[in-house]
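So this first bit is one chain, no partners, the form predicted alone, shown in structure tokens.
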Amino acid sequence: MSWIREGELNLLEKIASNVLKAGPMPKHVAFIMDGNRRFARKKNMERQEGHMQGFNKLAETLRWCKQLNIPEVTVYAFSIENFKRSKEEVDGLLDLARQKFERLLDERENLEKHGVCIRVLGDLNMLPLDLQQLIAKAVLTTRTNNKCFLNVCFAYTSRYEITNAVREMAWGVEQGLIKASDVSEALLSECLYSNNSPNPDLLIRTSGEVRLSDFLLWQTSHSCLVFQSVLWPEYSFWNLCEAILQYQLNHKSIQKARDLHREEQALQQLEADRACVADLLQHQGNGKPADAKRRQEALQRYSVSREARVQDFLQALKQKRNNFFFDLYSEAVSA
């Protein structure tokens, strides 16, 4: 099954789509694609076939999202916790991933035609080397496409992602790129695997489970969460419409919460900068208080220098992550 499925909506679906698009539409939707194994049991088929049906449904859902003008989708494909499943099932899931990323590389012209950029979020070092290399090829092959984005969370949990972001900031301090005082909530967000994407507007989980299962915990604090009872392989266009309608009904309150959070972040950063400047002026002035004008000038200089440090650090972090993919790609080509 192709990653990109062609086809148009039927008349009723087009009408529903146009009605929905008259309201606020999510720009980024995340999916916890749950229920593949239960679907397999329900249909008396092998687990692997259930996972295959789940991938086919993903391809179909991506088509719906494209036709609904949703440019970004993030999916929970393989949790770090999945390694605890039976060896047979884990090997089957990894084999399926190999097949699908190989198919993706075969479809690069179609992906380019539709402008699809593939990103893979997670600790790829946990995966077999040949799969790492396939993923690196897929990511680098599509990296310049910019019409729509598919983020595949693979060997991923949110707590691991947050822990890794803390490690990245510690690395920046050790390298002298940033100061410990530069560490902030906003900087941590920039160190997540998902730093190239806006936070999801809407998160959908299927199969009736009402938990996030360690998926995008940081990013979805101000997202609309929709839990649906349908098993993922049975997901329909109408299920997606229902979830979008829930988002639209809650859009104003979600937007208000996001705006308030941005204001709070800015205020926290200002207070942190003021505290750092106060310490600097105290040391420079031998304990004598500085006048208001001097404090304001020092605050402006400090804010500019901090922002420059942070940008240099983020550029170094981006280069480090890019090098990881380029090194894998080079190894694959030379093998």
Second form
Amino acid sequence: MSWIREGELNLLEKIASNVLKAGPMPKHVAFIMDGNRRFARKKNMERQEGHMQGFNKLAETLRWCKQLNIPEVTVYAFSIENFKRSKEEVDGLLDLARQKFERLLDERENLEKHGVCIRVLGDLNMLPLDLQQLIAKAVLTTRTNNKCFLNVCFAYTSRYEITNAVREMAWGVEQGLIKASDVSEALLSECLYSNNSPNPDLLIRTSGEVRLSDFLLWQTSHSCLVFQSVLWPEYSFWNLCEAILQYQLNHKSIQKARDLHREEQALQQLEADRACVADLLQHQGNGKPADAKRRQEALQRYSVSREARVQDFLQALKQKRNNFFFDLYSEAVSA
Amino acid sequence: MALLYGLLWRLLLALLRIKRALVSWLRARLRNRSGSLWERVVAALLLPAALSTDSQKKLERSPVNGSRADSRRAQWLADGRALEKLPVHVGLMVAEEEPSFTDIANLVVWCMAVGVSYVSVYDHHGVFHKNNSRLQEEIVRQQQNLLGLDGSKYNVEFLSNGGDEHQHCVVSCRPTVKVLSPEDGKHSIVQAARKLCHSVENKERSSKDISVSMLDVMLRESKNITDPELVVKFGPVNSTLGFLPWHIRLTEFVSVPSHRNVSYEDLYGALQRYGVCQQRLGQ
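Since the one above is the form predicted alone, can you give the form predicted in complex with its partner chain too?
Entire complex below, previous chain first.
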């Protein structure tokens, strides 16, 4: 089945959607699509069929998000922990992924028409090579689309993602691009797999479980969390509206908390810069304490040079990541 | 047309907020058992969860001593044993303005009485963190009130945020209380990252050596914080508000409408909810 489910909202759904759109709408929604296997058991189907239904529901949900003007969606498709499942189930899931990414390539014109950009986030080198190559093709093919964004977390856990970001910063230090003292919350965020996306405004988990299961732990620290008991393959437009309403009810207080956190972050950066500058002046100085004006100028210069270093490092990181996909793609093409 | 939708939206939100306020008002009234028949009927319609009719509820917060205290302690301990599983670390997350120290102290004491060995308290403004000693005093006072104990018998260890106590055994026999703030969240992760990058800068290790378990050990040991199995969130805000991002990967989140005048039943309900949840851990 297709990635794009064509269809229109019925009258009632259209009215509901217009009412919701009168209020603040999330620009990025994340889904933990839980409940495929329980759905399969409930309907006496094979597990694999449950996962297929789950994928169909994903396509339908993407259409609803588009119709609600939600431009970005992130989904938890396959966790690194899921490798612990039976070989049969893991192979089934990887095969489903192969099917879907191949289908994606077939539909590339349709995806371009709708402006859909697909990104895959995770430790992709844990996957079989042929799947990595398919993913690389899919990502590169839709790279220039920019109307809506679908981020698929595959072979992903948040802890691996954060650790990878730390490793990348350490690599930057090794390459002499940045200093260890440049490490900050903002820089870490830029090194995550999700660095091209704003943080999710809303995180929805279906099937009644009330945990995050190692999904976007860093990015959702100030997101609205909605836990719904419906099983993923049974998710409806009204369930989505309910979740968006929760977001709207919480919007002001979460915004306040986010702003508070941003202020604290800025203060911490300033403190860190000051400490570095004080260190520098001490080394350069002649024993006399520097006057306030000199300190201020030094601080200004230091911040600017730090920013420049960081930008160069991020460019290099971007290049490294693009090369990863290009190499896979050219391997696939030449094979 | 846009104006009409705008009005409808405002109406919808107002209705939801009224419903929420009504539900918490009714909950408070029913707890005091002074509600009229009409209030009970409306409550039954709006509150699908069964309401306990334990008449001891109101008395749970009143001071006791002697054998009365012993029997109450025994009851709470039995309650803990009756659960299928009890969390080792419970996080109390207050997502409300102007937190009440007495109510939080009560919650901490109840947690410990039921058998939870590690309790952390968090609010995203860092109010508890800034008034750490006040909270400690309040906990000691409530221990006296609720459990009828003097300080020495039921020792509580207050972990400070000094950060230098790496030799502490985290799962100690004495119940432990930890006060957390947003600094223990992302900021701690950044500090650990900076430390690792410094060691790379000093050629003490290579970037390829950095692993998940390395970072995990650093984050758990530096401030003696284990992963909470359960976080009880108080207040209407549906967000973790910066609470320990690294540590909450498998944490169950249970919401309680408010921490003000919270009852033992509210807490026990959350523990029961935790007791029946099934963690498949990816499988």
